[in-house]
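So this first bit is one chain, no partners, the form predicted on its own, shown in C-alpha cells.
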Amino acid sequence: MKSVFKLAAAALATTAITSTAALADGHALSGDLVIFSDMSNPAPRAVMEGMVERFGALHPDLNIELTVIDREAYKTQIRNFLTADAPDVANWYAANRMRPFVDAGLFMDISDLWAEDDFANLESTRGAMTLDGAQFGVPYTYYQWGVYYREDIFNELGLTEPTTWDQEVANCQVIVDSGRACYAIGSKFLWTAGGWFDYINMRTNGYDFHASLLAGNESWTSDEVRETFANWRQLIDMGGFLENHQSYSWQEALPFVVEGEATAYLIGNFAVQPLREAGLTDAQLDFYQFPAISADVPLAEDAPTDTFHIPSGAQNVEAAKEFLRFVVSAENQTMINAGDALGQLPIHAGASVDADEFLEQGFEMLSSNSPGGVAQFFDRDAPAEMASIAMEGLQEFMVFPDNLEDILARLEDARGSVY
C-alpha cells in the first residue's frame, strides 16, 4: 500500500513568522524535495505528515512530495527504489541494518552534518550511525531496554537496585530463596534471549567487541565470548530464570511478573503499558539500568533506533540535509516523541520527554549514562541469517547450558558461511 502526500508551497506561504526568519538567515530552499517513508501506521504517519508540514512552513519555495509505503512492503521495495529512482530522503534503521545499502553505495556519507555543533547532542547514537568511520544517517526516535522490576517485592526482601554484577547475583539469590524466579522471560520467539546476550556481552567485553562479533569479525569460540556465557550461566545455574520460558512468548511471560512469581524482566519499554493494564501501579513497578560486570567497560545500551538517510541518488541534497537538521532538532524531537505522538524517546540531549516515570528514566540513562554506545539489538546488529541461527543457540544454552561447546562450534561454522 502506498500513498502520496504533497505539500504545495503556496498553501503554506503565509504561515509562520519562522519562514521569514529562515529566509533572512539565508536558508531559503527551492525545487522539489522527495521523501519516502515507512511510517504507515496511524500515529507515525501523523507524525511524519506533521514534520513535512512544519518544514514546509519554514521553506515556502520548496515543493515537498511525501510518499508513505506500508512498513513491510517498504522493506522489500527499498533496494529497488534506491537503485532505480531514488528519493532525496528515506526512512530506515541504524547500525548493521543500514550496512547493505552503505556497502552498495546507496546511502550518502553525511559526516559533514555530524561535524556540526548541534549533532554533539546526538552523541549517544553516533556509533549506531557510523560504519567504516563515517556517518550515514540521522536518528529520530528510540526506546530503552533495561530491567523492569517489582519494587514492592524488592522492598519486602530488603533489596536495592544493583549497580554491579555481584550485587545483581546476590539479589537473585535472595529472590530464588524466597521461592520466586528472578527473571521472567518468554523465549519461544528467540529474540528475548538475544537481549540477554547483548547485555551480558556488552557489559563483559564492551560495545566495540560486541558490534565486531555481530559483524562477523570475532570468533564465537574466543575467550571473550566464553566469559560472557560463563557470566550468564551464573544466573542460569542458580535457577534465576522462569521455568519453561521456551514455551512462552514475551507477552505470555508478563503474568508471572504481575502475580509476583517472577520479580524482574529484561525487556524494552514497550512492556510497561501491558504491565500497567494488567494491574501493576507505578508504585509497584520500577526500572534500573543493567548493572556493570567489568568495571573498566563503559556502559552501553540496547536502544533500537529509527533513522532518516539521504540516498546517493538524491537530486536535492541541500534540501535533504536541511530536512535532516530539522528532524534532529531538540524542538522537533520533543514534539514527535510525545505521548500523543510516537510515545518514545528523543535522541537529542536537549529535548524533553513527557512526564512518564519510565520515559524519563530511560531518557536520562541514554542521554547521560551510556558512554559505551548504543546497540540496536541482536537481530538488527547481526545479518538476518546469522541472527536466526545464533538466537536458536542462545535459547538452547538457556535450557541446556551444558551444550555450550556444541553451540559455539555451530555458531562459528555459521560465521564462516554467512559472512
Second form
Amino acid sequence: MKSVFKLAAAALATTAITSTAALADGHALSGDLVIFSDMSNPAPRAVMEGMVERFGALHPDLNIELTVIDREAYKTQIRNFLTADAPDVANWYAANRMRPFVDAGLFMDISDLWAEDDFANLESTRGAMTLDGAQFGVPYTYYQWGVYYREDIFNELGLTEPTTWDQEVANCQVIVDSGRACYAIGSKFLWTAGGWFDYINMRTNGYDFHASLLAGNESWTSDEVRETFANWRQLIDMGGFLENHQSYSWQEALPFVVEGEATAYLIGNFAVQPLREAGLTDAQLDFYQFPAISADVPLAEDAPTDTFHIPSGAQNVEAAKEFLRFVVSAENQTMINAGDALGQLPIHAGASVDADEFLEQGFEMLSSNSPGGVAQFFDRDAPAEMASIAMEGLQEFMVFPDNLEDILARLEDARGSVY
Amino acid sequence: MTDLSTQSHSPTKRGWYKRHEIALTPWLFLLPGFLFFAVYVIFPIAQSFNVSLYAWDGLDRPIYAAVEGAEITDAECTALGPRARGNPGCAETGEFASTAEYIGLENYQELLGDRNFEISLWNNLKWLVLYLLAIPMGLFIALFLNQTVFGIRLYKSLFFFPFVISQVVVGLVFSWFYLPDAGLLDSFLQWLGFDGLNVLGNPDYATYGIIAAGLWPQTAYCMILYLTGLNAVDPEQVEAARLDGAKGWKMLWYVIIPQLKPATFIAFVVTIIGALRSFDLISIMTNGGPFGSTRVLSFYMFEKALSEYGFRMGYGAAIAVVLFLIMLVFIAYFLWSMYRDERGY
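Provide the structure of the form predicted in complex with its partner chain, given the form predicted on its own shown above.
Every component of the complex follows; first up is the chain already shown.
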C-alpha cells in the first residue's frame, strides 16, 4: 500500500500528471467522512462540492457528508463543534491562527502525512503549518499580495513599475501632483493597514525581524520599528493615501481605483475579480511586486494560506488523511485554483497555474522572487489579541502620524501582557 | 343539596391543596415565570460573575485514557494534547475538560489600567446623558401632532416609522448620510462653503454622530409614549386652567406635564436602558473605530469575548459584570420608584 502511494507520489512530483487511480487502489475506505467547510461563497462552495464529488467517486464505499457553514459564522462555530461534535475534516487558517486549537489539543498532529514523499512539494508552506515542531494541517490554496495598479494612468503620467523605494516615492509624487491619491485603502476593519505594515517592515528590516516582532521577541519601540514607520510616514505626509480611508471597508475603497481617483491598491489577489467586474480590463489593470526598500534585505511576501485540518475528535481518521492527500495532490490543486474556480494559487510545486495575468505574475513572484520567505499576514502571524490592538494603532498612525510615540508605547505595553 | 354542601365544607374531609388553595394558586401561576427567570436571567448572571474570575479562551481540551497494558498513564496521554490521537497507547474518552484557569480578581485589575475600558466608560456616559434628549424631543413632537387635522394618522405613523425599522437599517442610512464627499451632510456643508466633515472618521465627533443616529428612532418611541399619555389628559382640568388664564408654557408646565408623569417615567426607563444597550448602531456604523474611539462597554465586551480577535471569556465577563453593576443602579431606582407608586407614598 505504502509503496503504491510512493510510486504515485513520485509520478506526481516529476510529471504533474495524476495517478489518483493508483492512489485509490490500495485503499478501500468505508464508513462516514464528515467534512465541515467554511467555503461558503459561490465559487469556493462549488470547488468544495466538486472535490467531495471527485473524492467520493474514487471511494464509492465511503459516505461523505459535507456541511458548508457561512465563512464568518464558521469562525465562532468551530470553537463549539471541535469539542461538541467534531467532524473528520475541517477548514481553518495557517500559522498562529491555529495556535488556540493546537494548544487545546483539538487539532490532530499530522506530521506523519508530512513525512510522505508528495508533501515535499508543499515545502513553501511547511513553516506556516508547523507549530511546536509538528504539522497540524494541509494547505489547499493561497494568494499573493502586491500592488495592483492602473496601467493606463501610469502610461498617461509616463510612469513605470517601481522596483526601489525611491522610485515608488517619486512615482507617488507625480501621481499626487496630478490630483490623484497614490494608494486606495479602506481601513475601517483595520486589517488592510496590517498589510502595509507587513510589507514596509519586511522590506525595511527583513522577514526574520518581522516574524520575530510578531512573535513577541522584538520591541515595538526599537530603532528598526521606528525606521519602518518613518518610511511609511513619507507616503502619508505627501498625501499618498486615500483620504478618509478609516471610514471605508476594503470593498468601499475599490471604486476610487475604478474611477481613477486612486491609482494603486496594496491588496490580495481577491481584489482582481471585483475590479474586473466593475469594468476594468486587463489592459487597464496590472500588478507589481512591492518594491525593495533596503537593497540588502531579501524580498519576502505575504501569502495567506487556507487549510484543512483533522480535529482530534475525528472518527474516521484514515479516510480523513486520505482526503488530505487528495486535496494536496497536484492535479486537484491545479483544478481547484483555476481561474474559473478559486482563481488563486496552488501550493503544490507540480501543479500548474491558469493562464491569467495576475495568477501567473503571483506564481512567478512567490516561487522565484521571494527569497526572504513567505509570511501569512499580520493578523495570522501575530496572536489574535496583539493583532487587534496593533492594527488599531496602525490605523491611528495612518490618520494621525504624530501620535506615533504614544502608539508604540501602547503596543510595547500590550506585548508585555499578551505573550 | 344541603347535605352535599355541608359535607364539602366540613374541614376534616378537605384535601391539603383545597385547604391552602387561596395561598398556593398565585404561586403556582408564578412558578413558570420564576423558573424561566432563574434559568435565563439569574443563573447566567451568576455564571458571568464566576467566569470573570478565570482566564479562559472558551475552549475545552479532550481527555484521553491509557489503553490497558500500555506503558503510559492517563494524565500523560492528556498532556500529549494534539499528539495523543497518534499514540497507540492512548484512547479517547469522549470527555472534555475546560482549559480555564482561576486567576481571582486579575481581570478586574487589568480593567483598571485598560485605556480602552476607560474610553468605553466615558462613551457610555455620553450615551446616557445625550440619549435623554429623546424625551423632550419626543414630547415636543407629540404635542405638535396631538391635533385633529386631515391625515393626522398618516403623519403620526410617518413620525413613528424610524422606530419600526431595524436599528441596522438606521445605522446604514446614517452612515451613508455621514459619508465623506458623497454623503448628504458633507455635500450640504460644502455647498454652504464649509470644509467637508468626516463625522464617523473623526475620533472627536464619531460617538456624537452615532448618538444622533440613535436619537432618531428613540425620539419616535418617546413620541408614541407621550401621544398615548396625552389621550389620558383630563380635558376638564385643561378647561379649568384656561378659565384661570393659564396658557402657553405655564399651561404646559403646570397642567399638562404633571399629568404626563407616568409616560415620562416609562420614557425615562426605556431611554436609559436603550442607551446602555447601544450596540448595533456602533457595530454597523464604525465597528468601534476609528481606533476604538466609539466603543461602549457592551461593544467592548463583545469584542473581547466573542469577536474574531477576542475569545478572552474571563475578561469579557468582567466587563459584563461592570456593565451589570451600572445598570443595577438604574434598575434599583426604577424598582424603588415603582414600589413607591404602588404604595401610593
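Just so we're on the same page, rigid core means the largest C-alpha set that superposes within 1.5 Å between forms. Just so we're clear, the structure is a prediction, and the values are computed from it rather than from any experiment. Positions refer to the first chain, counted from 1.
Exercise. Quick one: report the rotation angle of the small rigid part relative to the large one between these two forms, in degrees.
Key: Relative rotation between these two forms amounts to 21 degrees.
Upon rigid core superposition, what is the positional shift of the Cα of residue 314 between these two forms, expressed in Å to one decimal? C-alpha displacement of residue 314 between these two forms: 9.8 Å.
Practice task
Can you read me the CA shift for residue 130 between these two forms, rigid core superposed, in Å?
Solution key: Displacement of the alpha carbon, after core fit: 5.0 Å.
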